[in-house]
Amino acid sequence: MKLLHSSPDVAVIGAGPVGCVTALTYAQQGAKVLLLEAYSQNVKCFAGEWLHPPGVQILQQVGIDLNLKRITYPCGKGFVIFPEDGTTPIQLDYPDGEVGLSCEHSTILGILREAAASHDNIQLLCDTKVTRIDGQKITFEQRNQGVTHTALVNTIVGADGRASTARKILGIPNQSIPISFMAGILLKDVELPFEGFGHVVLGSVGPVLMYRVGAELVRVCLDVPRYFSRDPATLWKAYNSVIPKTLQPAFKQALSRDEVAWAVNLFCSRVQYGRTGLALVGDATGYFHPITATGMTIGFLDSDCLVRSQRFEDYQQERTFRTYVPELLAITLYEVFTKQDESATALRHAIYRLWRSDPMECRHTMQLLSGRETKLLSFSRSFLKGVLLAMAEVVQNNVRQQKWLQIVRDLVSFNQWLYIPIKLALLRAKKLLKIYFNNSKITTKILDIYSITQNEQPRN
């Protein structure tokens, strides 16, 4: 065991995958690092399984190229949507030649923990609980020894997840909104129909991803809206016709047996950070839902990001507005693909034809999935473009029925889609005018004109 170094750079509060690349970023710039694990092994869970191509890219920045290691079987090559009209699937590559990478959790953890604790800079404590932050003192207690220690850094990092000690002790609010339930199954021996791909299969009451995690493993997750049964034959009713027939046995099997991990799927807008001395990074900042698989990849470029900020302050506003956009489109993608009313519809299937006939189209998405791409009118002239093709199928559709008025009703309808967006924007500059103008008249009237657009009560 390695001797607690005298006097570190850093402490990482959380030995997770976006922890230990947090550790190897700082050590490769010859930083000392203290990081420090609350729990005391690997635990498996239902995690982080898919990495897009910037990613892996921070990875092979750090010495690791988890695509040469461990990874026998074909992944990271894009995504395959199925369309819930049973149409021909479609698929979307990477754009460039890039690869992504899908594989086990406890895989991906087992390897960076190796490379974090076998670094020359790095000192990982596991069963290691953080108990206390003064400034840069931060105090932690090795409960395998019973031994408490104190240490003071110039930058402590919080990468401790949803339930983070780091923004605890910031005394920053957890203001998570429940979306919905996942439901992860792992499959043995089976093939997917797109081998390497992730599958995002519509249809269902919730949408579906499945994507191969091991030689012999495939992970099928089911997106379960938070109304609806958890009971495993329920969930077989309502899923199995969209499931491949080629894993339908399987999958029923795995439900019969109960072999389901649960998750609940949040949203928590990214606008906390920290502060200067104490950063935080990954989900401790905030998360969306699952539906675009950027979690582990948005941690790794915080990571990434906040090594090479000279200050927090440029962190803080470079993340800020590269996540909007990600988190726009998670937010965007799953509305698109779970609701059922006639815009929904429309603009799902001007999409599939936006895909079908363009591939600069698709290129654009895969960039804009994959978080290469992070403007937000890019972001927007693609979506625009959708609207505009939904709505005109919709004008066409009442037109040949002669149906004049409800082309207006139709019309107004797509008013939610305009909103999300906005929406979203009012909520982060909210945010955001609380930290950098806090108590201030001018935030005070921002925020009441914030509060009547949501129907609120006006601030007192």
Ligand SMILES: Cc1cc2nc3c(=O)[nH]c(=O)nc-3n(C[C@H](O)[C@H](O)[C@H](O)COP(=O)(O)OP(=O)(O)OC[C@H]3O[C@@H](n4cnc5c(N)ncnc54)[C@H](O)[C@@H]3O)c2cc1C
Given for the second form:
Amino acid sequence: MKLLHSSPDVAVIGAGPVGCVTALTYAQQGAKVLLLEAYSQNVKCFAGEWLHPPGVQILQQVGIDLNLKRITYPCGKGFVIFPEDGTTPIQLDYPDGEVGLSCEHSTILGILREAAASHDNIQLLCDTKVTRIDGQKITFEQRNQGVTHTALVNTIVGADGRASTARKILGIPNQSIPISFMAGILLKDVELPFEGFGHVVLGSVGPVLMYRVGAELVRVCLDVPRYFSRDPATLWKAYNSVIPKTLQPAFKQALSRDEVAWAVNLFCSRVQYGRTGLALVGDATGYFHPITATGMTIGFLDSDCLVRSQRFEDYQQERTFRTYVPELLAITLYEVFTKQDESATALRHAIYRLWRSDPMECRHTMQLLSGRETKLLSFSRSFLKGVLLAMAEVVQNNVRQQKWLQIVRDLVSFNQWLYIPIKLALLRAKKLLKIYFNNSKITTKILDIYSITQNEQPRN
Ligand SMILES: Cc1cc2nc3c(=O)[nH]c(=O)nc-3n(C[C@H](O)[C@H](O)[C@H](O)COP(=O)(O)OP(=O)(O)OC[C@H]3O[C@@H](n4cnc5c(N)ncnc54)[C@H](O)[C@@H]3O)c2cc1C
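Having seen the form predicted on its own, I'd like the form predicted in complex with the ligand now, please.
Then the entire complex follows, led off by the chain already shown.
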């Protein structure tokens, strides 16, 4: 048993995947790290299981090669999209031979916690809940021993997930918006149509995501609309037709035994990064629908950026810029895959056509998806190409059927695809104005005007 650091340089709240990577990155730089986790060592929960190549790379930087350790099965090659109309599946490979990986969340977490616990510079305390932060003084309760400690630490990092205590202490209101539920089902001894790939299957009440998480285990994630029944028989009726035939018996059996893990999919824009001396990373900064499977990869990139940054402001600025596109991509893809109106259907078909006809577009999509490419211009170019193709299709269909008035109505319905990017861009612009001008008189004025246009209370 290691002795408790008498004066740690860094305290990390939460030993989830991002907290562990943050602790390991600081420890690698020679810092003494206190890593505090509210719950016990062994957890089994349904959360992130797919890592994109940049996430795998960050793990390698902190000395963890999951591929060498536990992954003995094909995974992490890219994604295959199964269109709702039953046409040929579309294969999207990671470019330049890069690979990601997929395994059970508990496996990733177990390996990361093991690495943190065995590092000489890290003190990992489980069953230890952070209850207060006053300036740089942190208070935590060791629940198994019934004792409360305080420590003075130069750098505190809130890596405590969606219900972050650090966020609450910073006075950031809970702004999460429910999107849908995710039903997680494990299938034993089945073969996927495209082994090594994540399968995104459309055509049911919500998208279905499937990937291998073990030599004998395949994960099926059903996106279940908020007001849809959670009864296994109803789930079977709604989703069985899109599940590949070879998986259907195991899928039916798992549902009949009610072996379903549930999670709620929430959205909270990633615009809060804390303050000097108390930075937020991972889900504590914000989160979105897991359709793009990027939560952990983005969180690891937060850790890497935080430890590299000289000042808190540099970290905040870089991550505010670099997480806009991944967030936008997750929201847009989810909307395109779930909405059924004319413009969404046309947009989906336009994207399929782009992927089928242009290998450069496939490469570009995978760079955006993996978080390698985060430039807004780059995302907008592809997205607008899709929107223009979709609009052209809608016009052609209406002209063919001589529905002249419908042309205008359908074209107007495309404005919804501009609303989300603009709303998110305004949120970030507001944050960046604050960072750049540090609440000068002119910024205060601009922010007040912004608040009024967004129906918010003007700031005092
Ligand atoms: C259904 C689902 C599927 C997903 N799929 C993917 C995927 O395939 N790929 C992907 O990259 N992402 C995915 N995600 C997102 C991913 O799970 C999260 O982004 C990731 O777990 C965030 O890690 P974190 O360490 O920031 O937070 P968490 O994993 O939430 O960890 C936070 C930790 O802090 C601890 N804690 C909280 N409060 C305190 C306190 N006061 N004191 C001490 N400790 C505290 C908690 O116990 C917890 O261990 C998915 C999410 C969901 C819901």
